[in-house]
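Take a look at this single chain, the form predicted alone, given in structure tokens.
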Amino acid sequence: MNIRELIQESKLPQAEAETLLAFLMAKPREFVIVRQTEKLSLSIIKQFKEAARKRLANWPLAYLIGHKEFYSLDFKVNKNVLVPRPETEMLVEVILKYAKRQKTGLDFLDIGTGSGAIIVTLAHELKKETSALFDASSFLGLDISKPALAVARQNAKVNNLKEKIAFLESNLLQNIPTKSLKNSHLVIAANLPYLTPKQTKEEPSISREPELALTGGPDGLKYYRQLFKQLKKINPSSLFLICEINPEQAGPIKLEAQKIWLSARLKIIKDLSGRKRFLTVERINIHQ
């Protein structure tokens, strides 16, 4: 059996069976779509079968090839984290846009920070755009999982970030020393478990990923009210938080941050396809 023959027989999508192909020849995408009549060993095309069996399964793609891309790096995935989506990448051009008028350094926090992808990712850029910046500020992921935390080490080495960017096995904030934060100007990247339990039992796609990362109670906010708690109590002396979620959680989610910072500057960011997407929290001398 040939290239071409393979991926005729094959249920999955050109692109995906392209890549999935690719991946277990450990050949680049172009070399399967260019050498059709190739021929394939019997080891390959089993190895093509099982993997291509997996992903009508629900497996991710990014699982069965392990890595995938975010923000032009490519980042280490597996099941124990999330697979970063291309939406999030916006969240990190929020975080850039802020920081970068910011005369002072800062102190990142990425809190879930699952494969690492939005820490590594601020840091990449900063380092590049601004060194004088990178080198002033603190990069800090947290997440609960260790496997998790396993996967983000990983990317940060590949990225060589590793000696820049510190990771701490903690629920939110709680394994953070509180007074370390009190002076500190914080700019913290949120992507929680924002879904409802019932969302992740409907949704096909992500039953093969962690439910520890995807549910937050049963409306999704629960995390984001306990991180909201724990801030007020820290009072630091400027926060910037972004926090991603569901469109249909944007009302709900401006109504508790309201509760805990009554003179803060909200905002609600839409994401490409115009749907409400992120909530800022914009807070300067706060107890100045």
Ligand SMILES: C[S@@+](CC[C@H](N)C(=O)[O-])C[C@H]1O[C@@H](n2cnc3c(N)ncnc32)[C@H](O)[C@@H]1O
Given for the second form:
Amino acid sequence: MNIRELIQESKLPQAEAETLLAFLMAKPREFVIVRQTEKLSLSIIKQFKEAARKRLANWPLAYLIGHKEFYSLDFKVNKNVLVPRPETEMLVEVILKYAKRQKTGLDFLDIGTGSGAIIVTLAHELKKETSALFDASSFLGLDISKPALAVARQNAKVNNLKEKIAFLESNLLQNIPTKSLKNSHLVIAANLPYLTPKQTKEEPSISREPELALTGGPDGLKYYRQLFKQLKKINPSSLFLICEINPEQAGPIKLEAQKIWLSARLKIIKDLSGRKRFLTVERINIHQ
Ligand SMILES: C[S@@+](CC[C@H](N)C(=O)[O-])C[C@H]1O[C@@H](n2cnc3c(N)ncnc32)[C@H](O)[C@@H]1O
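Output the form predicted in complex with the ligand next; the form predicted alone has already been displayed.
Entire complex below, previous chain first.
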């Protein structure tokens, strides 16, 4: 059997089949595209058929090839972490824009770091673009999942940021001593689980991703509510928080934030497809 025949037989979209086969053959995708009549070994055929079966059973392509591109960086992923989504790249952009306007070092927290995509990208971009801010800032990724943190640590290492980014197992902010954050200029990225149980159940394409990364209680806002309460107790020198949400949560999450921060600037930001995707909270502590 040759490359063309195997790909045609697989019923996978052409690009996915090519990527998968190239990965199994340890060749670039161009090789698979150009060498369509190349005969394949039985071992490769067997491996490809098994991988194609999984893909058709909703395993993300990224899990099958072990990595995913995010913000032009390559992230290792496995079944313990959410596959980083393109819409989350905008969350990084919004933070970078805010960070570059600040005059002091910042304390970046990525809550629910998963693969580490957000915190690693932030550190990588700041190191490249504004090294003074990078040097003066700290970076911390938090997750309740130990296996997810192992993946995040690897991604920090691969990107030469092992020394700069710390990772901590924690239920939201629970394991960070509140005192240590009191005088800080906090910048928080939170892409916490925000789906409802119904949404998680009804979407086959996410059925292989960790439940722990998807569902956020009956209305999807359980973790954000908890986080807001924890943050209220900290009262840092300044706070910039961005939360990723689904469009229908824009109103409800804004109300939750208003209950906590009476004088903060709250903003809903739309993603590139015009859907309400992020809440930002910006607050300077005038009592400091
Ligand atoms: C939607 S995923 C986001 C992963 C990654 N930040 C990204 O954007 O690709 C949510 C992450 O939050 C973590 N998580 C769930 N509950 C948590 C909690 N109570 N405290 C900290 N992390 C939590 C999950 O393990 C998962 O890695």
